[in-house]
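A lone chain, given as structure tokens: the form predicted on its own.
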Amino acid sequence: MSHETIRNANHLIGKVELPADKSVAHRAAIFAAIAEGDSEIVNYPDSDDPQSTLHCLRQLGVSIVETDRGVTVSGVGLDGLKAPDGPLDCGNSGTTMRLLAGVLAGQPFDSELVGDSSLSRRPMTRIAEPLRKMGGRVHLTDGLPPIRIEASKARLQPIEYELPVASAQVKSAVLLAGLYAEGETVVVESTPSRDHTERMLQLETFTLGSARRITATGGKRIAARTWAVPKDFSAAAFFLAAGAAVEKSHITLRAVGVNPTRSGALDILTAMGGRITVSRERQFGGEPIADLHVQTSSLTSVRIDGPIIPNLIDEIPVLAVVATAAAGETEIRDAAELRVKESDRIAIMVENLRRMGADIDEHPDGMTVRGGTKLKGTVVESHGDHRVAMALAVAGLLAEGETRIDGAEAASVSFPGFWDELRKLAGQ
């Protein structure tokens, strides 16, 4: 286990080179694999999670070649995947496991999806249940991975499935399985979750009141194409937060994905008084992107709860850090989903921030952070969670003295260059 030491920063100045968006990249790789013909994915990231998806697809008989611009994927069509020669290792990537489960539920061969120790503790009943309703023969161990999927004896059956919890991964798994069903599979969501799958597959979407109905038609052929992956908003959020909270800061982030189902943290930071400028809004690969600039801000507390939570669930750890620098009391609720991420992010962020001197309370579904207490550098622990490691790095910039982050290598899961970019801005 490696560590990084971050010192208190008196400025953050410069431009950040962000990684490509792994949520879009996972989907582009899977869609290209089951498309007909060769697809190019521009800006495919080299971070661990998206590489796990490529590794699994190669085991399923898909040819993938790295290029100067990204990767070229030779699609095998909906029915061209091959039985793997062993378990499919998803590493730390829940997206890889859940989306591939949707594809594999309709295949005429057995398969098994496995992951690392962290992924092996994440709940999978939420995808197993709808896939079983479609006729998928999906087996778990006490609701957890590995996921064993028996060969499908016939085409899957279409269902109408109302998501009990807002989850883009569950939604995507069911829609992908719907491509292997007889007829139309409909997913109904009352709280919008990230919409990359329906955008990228151009699925029919109908909104009635507060509910969205997304339809996947069985046998829908996917044409080979060029997919373009924007810069990752979740990665940008750490620098938006740091730039708003650290004195004498001016940070520029170019070509960042600003899909409204992903960028809730931008709205929250702005509501807290963050001086963030959004410019050059445009489309890239079917996704909205923009250039972002943030500078030092006078921050105040907010309440974070309700329908916006699915749109910023990954950014809550760093928003909790920013809340320590905001005047007043920030309440974060309706975020129990954080307890079943790569770690229990509620418990671990509360534990680490308390260790640094924060005035913070833990709740079953969130936390309360009272701002105005100066953090103090100490030894903190990522527990192998990339979002926690990077959030604690931002805390280290705000804290007096030095902060040592154990398990710092976890950042490579989504942002291999994170530590270099942070030090460059801080002149450390």
The other form holds:
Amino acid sequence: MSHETIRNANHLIGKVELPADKSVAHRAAIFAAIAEGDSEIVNYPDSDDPQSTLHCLRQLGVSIVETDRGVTVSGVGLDGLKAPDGPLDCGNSGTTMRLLAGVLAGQPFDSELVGDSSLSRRPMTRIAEPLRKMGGRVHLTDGLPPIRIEASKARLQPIEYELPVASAQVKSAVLLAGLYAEGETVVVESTPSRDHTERMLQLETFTLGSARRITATGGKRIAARTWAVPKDFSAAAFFLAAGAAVEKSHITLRAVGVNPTRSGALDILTAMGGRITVSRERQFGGEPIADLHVQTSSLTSVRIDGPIIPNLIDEIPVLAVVATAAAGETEIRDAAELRVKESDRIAIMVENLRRMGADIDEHPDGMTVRGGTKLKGTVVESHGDHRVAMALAVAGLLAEGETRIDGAEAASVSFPGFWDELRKLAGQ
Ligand code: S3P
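Moving from the form predicted on its own to the form predicted together with ligand S3P:
Full assembly next; the chain just shown is listed first.
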């Protein structure tokens, strides 16, 4: 386990080189693998999670070659995947495991999905249940990985499935299995989660109020094409938060994905008084992107709850850090899902921020942060969670003295260059 030491920052100035979006990258790789013919994925990230997806797809017989611009995937068509020669190692990546389970449920061969110690503690009944309803023979141990999937004897049956949790991974697993079903599979979500799968596969979506019905048609062929991965909004969020909260800061972030189902933190930081400008809005690979600029702001608290939660779920650790620098009380609710992420992000953020002197209460579904207390540098611990490590780095910039972040290497799961970029801006 390695650590990084971050000192109190008196400025953050410059441009940040962001990694490409891992949510879009996993999907591009999986869709390209089951498409007909060769696809290029421009800007495929070298972070650990998207690499886990490539590793699993190669084990399923898909040839993937690195190019100057990204990767070329030789798609094998919906029915061309091969039986793997051993367990498929998803590493730390829940998206890899859950989306691939959707694909594998309809294959005529046995497979097994395994993960690291964090992924091995994450709930999988949420995907096993709908996949079993479709006829998938999916086996877990006490609701947890490894996921063993027996060869499918016939085509899967289509279902209409109302999501019990707002989860893009569950939604995507069911829609992917739907490609292997006889007829039309419908997923209904009452609280919209990130919609990359629907956009990228151009699935028919019907919106009524805030509810959405998404349809996947069995046997629908995916054409090979060029896929392009925008810069990761979730990576940008650490710098938007840090730039707003640290004195004398000006940070520019270029070509960042601003899909509204992902960028709820932009709305929240703006509502908190964050001076963020969004410019050159345009499309890139079917996703909206923009250039973002943030500068030091006078921040006030807000309430973060309700339907915006799935649109900023990954950004809550860093929003909790910003809340320590905002005037007033920030209450975060309806976010119990945070307890089943790469770590229990409610318990771990509360514990670490308390160690740094924050005035913070833990709730079953969130936390309350009373701002205006100056954080103090100390030793904090990522618990192997990339977003916790990076959120604590932002806390370190705000804290008096030095903050030592143990388990700092976890950042490479989504952002291998994070520490270098942060030091460059802070001149540390
Ligand atoms: C993701 C969906 C979210 C998110 C995760 C990536 C995706 O998880 O937290 O980082 O790419 O579909 P859930 O689907 O479990 O909410």
